[in-house]
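Here you get one chain, nothing else, as structure tokens; it is the form predicted alone.
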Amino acid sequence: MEKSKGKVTAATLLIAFGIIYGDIGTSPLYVLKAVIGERPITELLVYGGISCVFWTIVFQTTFKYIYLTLQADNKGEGGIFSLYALVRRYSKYLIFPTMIGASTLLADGIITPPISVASAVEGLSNIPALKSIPTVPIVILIISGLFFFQRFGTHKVGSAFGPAMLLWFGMLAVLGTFQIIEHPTILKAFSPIYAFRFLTEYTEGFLLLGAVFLATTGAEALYSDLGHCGKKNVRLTWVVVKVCLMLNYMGQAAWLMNQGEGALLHGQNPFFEIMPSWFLIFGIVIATMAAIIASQAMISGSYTLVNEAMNLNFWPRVAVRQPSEVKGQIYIPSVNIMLWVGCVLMVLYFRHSANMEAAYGLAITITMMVTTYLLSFFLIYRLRWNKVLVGLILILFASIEISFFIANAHKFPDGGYITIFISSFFIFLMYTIYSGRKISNRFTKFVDLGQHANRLSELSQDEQIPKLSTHLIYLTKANQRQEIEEKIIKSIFAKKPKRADVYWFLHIHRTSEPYTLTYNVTELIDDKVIKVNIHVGFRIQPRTELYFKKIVQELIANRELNLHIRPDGSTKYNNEPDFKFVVIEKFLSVENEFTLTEGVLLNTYFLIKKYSLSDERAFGLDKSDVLIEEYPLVYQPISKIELTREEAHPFSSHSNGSY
């Protein structure tokens, strides 16, 4: 698969245009409008602003993401979790910044569809006959339709994304070029001197970096979508995309300068103003189409992000669907609803795209800083770069990104608090799931299976005990081949012992590679106890039942472990093998005595777990015969019980109803 992604063909290049650049490609809809705002047009403002946009794209998008970060591909896959999977062995503390980066990226995805679609639809106000048309209902209708059709998959219309975005970038280039011809001196803005003067001489120059930053917000999504087409295709297409973007930005700036010094925009959007009047309706349609594709990319990216978080034990288990046969295309109903509600509320709250600019960008700056931090580990430990060189690169990007963060921070009271609040909720959710599971695992005791070998053989052959199943399969967390959880042994030898012909212990191991799917088998006790380890990549949704049955079929076909001469429990009435899976779930014992922090953390974890997807469905056991057992978790037992004995008194003839 990785090999095929590395190929460069006309088809793969077209796919890259359609999938990778939706977010960053629609930035011209609002970047210059955000920079200029209602300020009087001056050469320092326009030239300096567009110069900052250009150098931001050079340093952040081109150098950091296209050149450096794309080297951190995990078997062809990208994104913050893929990067974390590559470097997590080098520091146990990387998990916490990764949670923060993933949470802020997910929160920023809630504002991307509203601002992109709203910016495009608001172009209708440039048409005299539609000047007063209400755009909010149209934006909500488009976004709602987009989320509604997610359940059917995008494979049927996805093939049109490439040509559509190619048309979009072509339009950007042509419109910008015509304006540059009218004011060619705008090309002087490529000089970094104008950016320097803008930051040092213009009164609001530094604060306006928050608006400039909008030109590169899609760079993180670009890295996340790497797995769709491979880094060679991304790097080649970026050359074209960058030229088209800069031509349009320069064209908008040229139009602004043609308005004259001191002119005010009065709510005009330079993007639509550079269009000829006869082309306006076509331009709005194409812009809306590009905004929808950009939104689709963010939605799909959010599904992938949550699926990876769930597989890495950072997210509650939720139902995952595969709407098509296209590998990697998933649909998560709960995330779809969450994003739809968030997007609609954003539109209703902010009403106009200009207001959304205040909320956009603050959260994603945090994601970019986290990516820079993780990337430094990758460059040092995986690529073996010189630490001094990596230190200089880290200082460079830290300076840029901290400046962007400070500039964006002033947006906090104007709407930035919304994405920060949403990010904080996601961080709390991820931390609770991660910490709760870690505590739960810490109190899992393992025992040596060899100590119980004779008892297991004896129980298997004891016909006085009713047979529970021919094949009894326990899901285990034990990595070591000779170990098993103590609670599993207790479950087998409980008051009603679980007799079976064969005891299987099945361990699902999540790997740091995205699409690993391998297994190994160890016979611990001849024909009685078998340990199976299945290695599953962090981007794959486990289907344990299917995996196990296929493994058994292969063992029988290869005449291994004597399974081919054993009865499998099938009958003439039912030819299905007699498999029973046992899943042991923990619950919080009432014997615990917590501090306030521990109580909030563990009670929240088990509350979330209660309403999450059940273990049997999460592990793909929904079609099997599954036995669920509950086991109490005693984390902090009550150490002191003040119980005083009283003298016995004759019982009253009247009961108070207590037990």
The other form holds:
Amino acid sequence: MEKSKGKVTAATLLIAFGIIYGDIGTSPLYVLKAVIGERPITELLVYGGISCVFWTIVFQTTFKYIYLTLQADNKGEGGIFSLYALVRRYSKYLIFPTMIGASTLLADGIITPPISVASAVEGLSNIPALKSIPTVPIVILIISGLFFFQRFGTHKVGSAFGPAMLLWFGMLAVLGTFQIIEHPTILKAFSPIYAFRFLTEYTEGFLLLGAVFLATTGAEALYSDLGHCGKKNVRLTWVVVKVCLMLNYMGQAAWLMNQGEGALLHGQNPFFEIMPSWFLIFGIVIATMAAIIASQAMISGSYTLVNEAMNLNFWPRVAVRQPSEVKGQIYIPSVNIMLWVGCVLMVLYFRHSANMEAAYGLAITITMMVTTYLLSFFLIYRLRWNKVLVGLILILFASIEISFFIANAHKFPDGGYITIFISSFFIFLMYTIYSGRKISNRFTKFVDLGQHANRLSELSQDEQIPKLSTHLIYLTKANQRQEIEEKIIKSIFAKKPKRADVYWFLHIHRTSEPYTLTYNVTELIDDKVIKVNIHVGFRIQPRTELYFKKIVQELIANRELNLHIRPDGSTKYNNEPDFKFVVIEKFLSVENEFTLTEGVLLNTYFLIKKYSLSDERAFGLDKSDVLIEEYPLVYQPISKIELTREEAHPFSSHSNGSY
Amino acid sequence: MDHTKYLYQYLLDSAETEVLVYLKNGQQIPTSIFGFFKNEREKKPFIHRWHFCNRNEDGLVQNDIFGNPIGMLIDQKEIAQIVFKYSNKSFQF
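One more: the block was the form predicted alone; return the form predicted in complex with its partner chain.
Everything in the complex follows now, all chains and molecules, and the chain you saw is the first one.
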């Protein structure tokens, strides 16, 4: 897989066009419209604005993401969690920025489909016969259809994405070039002097960076999608994409200059204005197609992000489905519904793409700042770059991104608050899951398994106790071969002891590498007490039952294990080994004394857990013979009880009927 | 140096559990180690709380009638030293 990702062929390049550039590639639909707005057209505004767009793409997209960040691939995978997994060992303080960055990226995913699709569909108002067509129902219909079809996967239509995006970029380049020919002096805007003058001389220049920033919002998604094609393909195709984007931006700017000094846009979108009227309907269709592909990339990216968050224990366990045979393609129903509701509400609330621009950008600047921070750790500790050089890079991008953040923060009351509100909810969710789990783990009591091995052996041979199962399998958090949770020992010995021929203790260890899948086995008592550690990469959905069966098969094949069944693999009545899994679910006991923060955190954590996917389904055990037991988490036992025995009185009148 | 990590490793590698616990308040408790609570990965000490229990002549932990081991939970921060009874192996904190 690694090799195929690294290859550069016409097919891989086409895939890169279809998957990577959806978000950044559809930016010309709304960037120039947002920069100009209803301000009178002036040379300083147009030349300065387009110059800022160009230099933003140079620094932020090309230098930071295409050159620097793509180096931080985790076995070919990109994205904020992959980057975090690469650097987390170097500082314990990276976890919280990562949660914030991932939350803002996810929140941003709710605004990308509405703004892209709405911008494309609003082009219909340029056709005289459709001038007053209501666009909101059309946008909702397209977005709803897109979310509805997620359950079927994109394997059937995915192959068309590359050619469609190639057509889109071709259209951008051709339309832009025709306008540049009409006003070639626009090319002077490549000079950074115009950007400088725009920021220092134009009245709202600095605040308009919020609109300029929309040209690079897709850069973070580009990094997240790295795993689909590999960095060589991304870097090669970016050259073509960047040229096409700049030709179109320059073309729109040229058209603006041709409107004359002082002219106003009156709601016109320069993107559609540069199209000849006969081409408009085709242009709108191609733009809508590109917007749908961009939205698809963002939706798939959100599934991947949540799946990674779940596997890194930042997200409640939810069902993950694989809609096709394509490796890595997943579908998360709960995320699909959440995004669909979010997108539809965005469309209904903002109604027009121009209003959505205010909500777009603020959240993603936070993600970008976090990526810069994590990247500096990667450059220093993994690539061993000079600390001074990394410091300078950090200062450069911190200056750029803080400027964008300040400019975008200005949009907060106009709509930015929505994505910040949604991000805050995701941060709260991630923090609760992460902290609640940590507290819960901290108060999990472990014991030395060796101390109980003889008792296990004795119980196994005690024929006075009815046998529960031939093989009894427990899931354990203990990673050392000799240790085990006390609750497991209690589950086996307390009340009605669980007799079995073989006791298995299975530990799933999540690795920092995306696709690791290995295991090791330790027999504490030969064929009687067996500990298995399975190492699973953070991108893989664990299928414990399947892994366990495979391990058992391998152990039998190597003659390391006797399953206590007949040599031909069958018992008298059937040939199935008798396996029983025991899953112990924790609940929060009332017998606790909490501080306020701990109480809120743990109660929320267990409340979320109650409505999340059960442990047996999360570990892929739902088809197996599973016994579920509940065990209380006692965090801070109530230490002092003043319970006084009263003198017995035959005619006591204390009773009032209550218990 | 996080000595709780060494103590933990010694406990798992040897079959020995009988110890004499010296608390920072000067108290000495002859007991045996039954269980332990691990701290968060990045935090120290590695073990933040111990569960000590008394054992009978057969070396089995004594339980109450509800099946809970009779003993005490002691935070690591309260412990000054743990000495293993038979090997005389000592861990100071």
